[in-house]
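The chain below stands alone and is given in structure tokens; this is the form predicted on its own.
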Amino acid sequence: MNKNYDVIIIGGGVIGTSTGYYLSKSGMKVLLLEKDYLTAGSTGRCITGVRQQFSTPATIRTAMSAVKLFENMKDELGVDVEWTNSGYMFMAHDEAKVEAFKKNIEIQRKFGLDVSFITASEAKALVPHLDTDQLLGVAWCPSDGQASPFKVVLGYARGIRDNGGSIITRQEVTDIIVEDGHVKGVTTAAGVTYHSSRVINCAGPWAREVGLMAGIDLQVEPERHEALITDGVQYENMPMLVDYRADGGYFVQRVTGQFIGCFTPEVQVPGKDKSSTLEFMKEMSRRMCKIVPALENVAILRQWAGSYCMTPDGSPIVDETPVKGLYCSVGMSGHGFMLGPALGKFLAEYIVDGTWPFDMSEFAYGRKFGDKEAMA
């Protein structure tokens, strides 16, 4: 067997499969290993959601350009991935942030995103099992949406085997070769050895370990996020509802008819616990019954944990490292289900030809990390 590669990848997530696909497509030979099985990791575990609403350039039209990836991948990958354009709404119920949306919306449109800043009662006209008790207004971008991430990893996955590329699940990276300053393969638990002059970290949770295997020491780390969803129930295109409040959430309705969502608890939980606590069902539960009154008679079907992989700004490091060949995506703080197609891509063509799209400096390896982003 040939264990020769253009191109390595570790991690068989949404950031890993697409970079393979749109790598493979450009005619590289790809490798890409998972140490479980693909969709293992914090893709498998997202709340489905999709947004261009950020607060800084290079994050606002990386989801621009994701969304239209999403838009576009039944045709592009031949599967039916759900996308949907249902929405995100925004609530404010200070006026603190209104005026923090407000000037968001300033930015987001200078970009041509389809955002507004509408009343409670526009918001009621839209969502009209809304509580607009107390809601001042609503960020609202329609072309906001969710897709499946089983399905879109399916498709990506498929992709690159079309292409002529590999993938072997059930294969745990344990070192990465590098001599003189350049990166050179990767051996496996089996030990087994794959030769390549360029690999990626997208490992996800274990960005840091995968990392450290070359030297490098990324400034990322996981945390414990927990969601529910509920039973199907006659679907009624509820937009995503995001509620900044102390005990707010942020929930949306699948195409199922199913509700799925989760919070940020106050107190973080550092590390790849996947464990789930009662104490997150019952307190999920009032908050979506708080925004959404009525969803009190709406069983829970099951809930769950994964992890975000945070760095301290909230944005993504998604650049190559100091060790020639040795690239990353990781740290995606959140939002690499949303971002990923669009960074597989940009870091595909970066790959490929040297060039990013835009300006990538706040996804730069070695930044400074200064403040973290406003609408985390």
Ligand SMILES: Cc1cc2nc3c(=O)[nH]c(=O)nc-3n(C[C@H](O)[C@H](O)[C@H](O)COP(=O)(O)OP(=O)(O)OC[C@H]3O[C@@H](n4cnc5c(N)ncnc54)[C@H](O)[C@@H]3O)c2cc1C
Contents of the next structure:
Amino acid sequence: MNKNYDVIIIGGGVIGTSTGYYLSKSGMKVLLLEKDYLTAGSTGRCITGVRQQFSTPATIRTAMSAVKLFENMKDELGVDVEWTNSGYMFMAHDEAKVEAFKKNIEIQRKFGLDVSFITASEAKALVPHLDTDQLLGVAWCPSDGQASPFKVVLGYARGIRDNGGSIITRQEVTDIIVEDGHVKGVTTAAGVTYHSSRVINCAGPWAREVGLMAGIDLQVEPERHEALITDGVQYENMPMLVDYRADGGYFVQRVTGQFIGCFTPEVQVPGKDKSSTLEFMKEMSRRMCKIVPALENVAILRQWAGSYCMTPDGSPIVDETPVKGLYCSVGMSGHGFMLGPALGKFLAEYIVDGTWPFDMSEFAYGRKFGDKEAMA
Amino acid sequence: MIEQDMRDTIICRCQDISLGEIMEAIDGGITDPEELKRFLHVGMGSCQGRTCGKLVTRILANVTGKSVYEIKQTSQRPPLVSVPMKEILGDNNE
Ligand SMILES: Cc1cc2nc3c(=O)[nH]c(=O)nc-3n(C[C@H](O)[C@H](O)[C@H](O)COP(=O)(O)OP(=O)(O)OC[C@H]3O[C@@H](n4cnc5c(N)ncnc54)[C@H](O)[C@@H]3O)c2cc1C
Ligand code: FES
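After the form predicted on its own, can we look at the form predicted in complex with this ligand?
First the chain shown before, then all remaining chains and molecules of the complex.
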């Protein structure tokens, strides 16, 4: 068997499969290696949200490009990825949030995003079940939405195979071969070596370990997050409700009528532990019922946990590393699913043509980690 | 082997997924039980696969020629049965 490829991708989440899809579409011979099964990492554990409300230019523009790709994904991939423009509402319960959201809206509008700050009663008109106690208003973007991470990965994976690429699951990469500062290939736990002058680290929460295989110490850390999903009830087109208060959370009604959501613990929990806790189920129920009291009659179907891959500034690292031919697309924080389609396309174009669609220095390898993305 | 006229048989009642749909996915290369679960949502309905899980294992065994014991069981997630939030909150809301 010929084990030479134009590019080898490590990781079968949204980032690996979207990047692989666009590279295979441009004619490259792609090999994607996944240590578990497709969507085994963060991608299969995310809560499906896709938004464009960010605070920095590159993230806003990437997210806006991604929404365009989600809108056309059914035609592009031949898979219905359950894309729905259900919108995102960021809730402001104090003046500081009102100010911060308004400032961000000004930046977002510069890029042509249709977003506005609306009053609590306007929000209530859109979401009749919303509890507006102490709510001063919400940042509302109706073109934000949701899609199925499973269907998105399935679509990209099929695309890779249709374009002549290969995907091998249950194959863990254990070493990256580097000679004279150039990447040469990878070796797997099964002892097989695959050759390529291009390797992309798309290993999500495992990105640091994978980088170290080539001597590249990426500044990323996994951070544990729990989530849950309810039984389905009548679909009411409820947007993603984001409450950033200390005891807030975020959740959305899926097109299946199910509510899916999570919250960020006040004290961050490092690591990749996948066990779920009763405390989370209770606390998340309490927080959801506080925001939408009618949910008390809805039953919880399933809970799980996953990890974010965090950088110090909350923005991803999408770039070539100092090892020639070794790229990384990592550090996706809580928004790798929504940015994934666009980042995959951009990195593929960069690898093929050497150009980015706009200034992507915010995501550069080796940048100074300054201020945090305000809407991380 | 699985007969053509059995393809409309519903395997996953909660999610309304037929044998034909499962066969189609397997033919399309999805033979990992974890991927079958996620890409088709078979076993992700309100009974959490308690009804269809064994059937899916048998279909996979049948198609891949492995024994049912070689087919990996998909991960089980809590809670064991769906619980209304109001019951969950009952004990920490007073
Ligand atoms: C609870 C929760 C909720 C979230 N909600 C959202 C949301 O609403 N919207 C959003 O946009 N984002 C959300 N996220 C974040 C999002 O899930 C991630 O940013 C995104 O999925 C990252 O994708 P990825 O492809 O980089 O990583 P992953 O999906 O983790 O993929 C990496 C893959 O690499 C594989 N791998 C690792 N090491 C190796 C190796 N050595 N060899 C071979 N394979 C390897 C892993 O098995 C894994 O499958 C959420 C995350 C969590 C945990
Ligand atoms: S029958 Fe398949 S989940 Fe219930």
